[in-house]
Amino acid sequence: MKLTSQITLLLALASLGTVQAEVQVNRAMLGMFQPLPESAENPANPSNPAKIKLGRMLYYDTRLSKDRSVSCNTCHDLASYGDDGAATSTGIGQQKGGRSAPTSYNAALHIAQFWDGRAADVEAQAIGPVLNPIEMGMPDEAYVLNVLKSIPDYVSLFKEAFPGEENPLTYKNVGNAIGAFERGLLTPAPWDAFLKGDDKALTDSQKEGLNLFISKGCVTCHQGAGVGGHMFQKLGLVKPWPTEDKGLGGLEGKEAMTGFFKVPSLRNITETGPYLHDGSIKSLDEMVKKMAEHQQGHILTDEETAKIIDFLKSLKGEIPTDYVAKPELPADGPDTPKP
């Protein structure tokens, strides 16, 4: 077949939708992202199998709450992509918290923890809710340690997890153990394969969504390995956002940061609604449109929104089911406090 005939045939087939050009993404623009690392280690809290095992137990143990009704997993459900699907979580005595519980998956990669960044890392974050009167309600650190020391197997497990320490069962080490476990909560996704060079890991529609994600300015805040989680930003940067929550401005010495919050990671975002610090936005469609408008000054069409959401689906990873399986917990000792 002559070249001109081949071209004519290809044009005809294309007009019928039979031949479609693959959507291209400018890979030079992807330097602002990174694939998930293989681990999220903390040099100040080196992990070991015994520490991770202990941290997994503590994560699931409701005895870290005053009435034995709440564990870390209650609000950060590992079987449900690390959150509880509620606008705000329920603590002891059916009390409601003031902010939405973010997912614990991939959280160890973030710049800081909590919406206002008041904890430096997952180790510090893990022990905060335990003493919060609305969340887990323990009266003080000494009470927590008294409970744990009354459980013989926990005494042994802390010794195994922190070998060489004269007094391994400390409140700080409760956070270190849970943090070591949480640092393994990583969820590689098709997006990571794409970043590593596999162009087929994303569909054409997802690539179109990625192009829009970049061109509409979403990457201003949502970048890095977490596709977010690496900076703080004012909510309502271009168009004011109605909220009474001061964010970082509610912390002593940070009054000038009123309205600033930690930018959430978009990994698994299709699975972790409702959205925002207060869980006030129920649908991802609405969230994408409102963020484009209030943060970048763009009004997205329904088609553009749908394509961006299709891209966000590529950030959904697999839950590491074996790693997060609920363990058998140590039995109470004869002196363990009861609610």
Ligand code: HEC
Given for the second form:
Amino acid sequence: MKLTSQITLLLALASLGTVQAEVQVNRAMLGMFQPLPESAENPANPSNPAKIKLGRMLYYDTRLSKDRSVSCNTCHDLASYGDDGAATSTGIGQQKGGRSAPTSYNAALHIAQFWDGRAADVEAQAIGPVLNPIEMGMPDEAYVLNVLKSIPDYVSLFKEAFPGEENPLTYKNVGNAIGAFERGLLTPAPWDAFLKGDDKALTDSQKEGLNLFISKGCVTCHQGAGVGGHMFQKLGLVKPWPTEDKGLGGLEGKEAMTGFFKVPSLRNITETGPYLHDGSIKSLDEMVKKMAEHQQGHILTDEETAKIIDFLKSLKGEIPTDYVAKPELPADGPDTPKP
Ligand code: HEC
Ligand code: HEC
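Next up, can you give the form predicted together with this ligand of this protein, since the form predicted alone came first?
Whole complex next, starting from this chain.
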């Protein structure tokens, strides 16, 4: 054998030796998670194409705010993963609220809505911001209905969306239409392909991150189809977390739940900072380390943190661009109130 071919052979053998064994994930441990469902239907608000179309329009319509400056999309921008990128959101008249806007993507899967779970579902949630004085600031339900009834196309769209209802244009149906639209805001991710059996959908580093996510106990709270969104837990479970916000404890009769918040879904988490109910944590690196320390009593190394974040990247899904495209909105009627 010639020297050059001997060297080639040696190099080939050496490179074989450095090929790393593939990272193994114990699939038996994955039972705590579920892939994103195909749909998030609500039997109490059966969906139909007309209802979704109407809900999409209302989601984008700034006429649901007092000065016609704010829509749902202002704070939950569907082109930016359903978020506004701000610590706390700005409503009408540049007013600031005290909490950070969670994403509207995949929210329909959650056990309840808001950081404190005070609305049961997306239908009940959607009618809150419209009357909230610092969000959309409409004076009352009757005023909202007046505006909608003054827009001729909305009158017919409500009829089509709620067939057989004698009086389809009700405040509750505003929530039902927006809710039906929001139930389609799902973002399947590489993570879902992995859960369904495609081992190649995650990189080795992401698999190591997943193993850490499980072994460090993140999964005890962030689990299910949303990788979060399915339970309430105390912020600062093992090491106190200083916050003025009482969370669930601020709700009537729930004083004992002071410091508890809904465990947020981690889907698209790389895209929806700043973090926590008050947007007080800017970087995901800091957030992951603080979670490990305050919720589980673990101090993570930089390397472990980077791997967990790598895993979290596999939860970044695809925005359904056609579904969320901003529709043309119906024109004002002659009597539509102007601010
Ligand atoms: C001015 C900004 C603003 C506007 C406008 C706004 N939201 Fe929100 N939204 C927020 C904030 C802030 C929260 C969290 C409040 C809390 O938990 O107390 C929230 C919470 C939510 C949630 C709960 C998500 C979860 O994971 O719990 C959904 C869904 C939602 N909004 C949808 C909507 C819809 C639909 C509209 C339009 C009808 C709307 N929002 C208008 C700022 C806004
Ligand atoms: C005991 C339950 C619990 C455990 C364990 C836990 N978390 Fe959390 N996590 C929460 C709660 C509750 C919040 C929301 C707190 C708030 O906003 O006030 C949260 C928030 C987060 C956020 C910010 C989400 C957002 O939308 O702002 C990230 C990221 C996060 N957790 C990652 C992790 C990671 C990674 C681990 C493991 C190292 C972990 N969590 C362990 C309960 C938990």
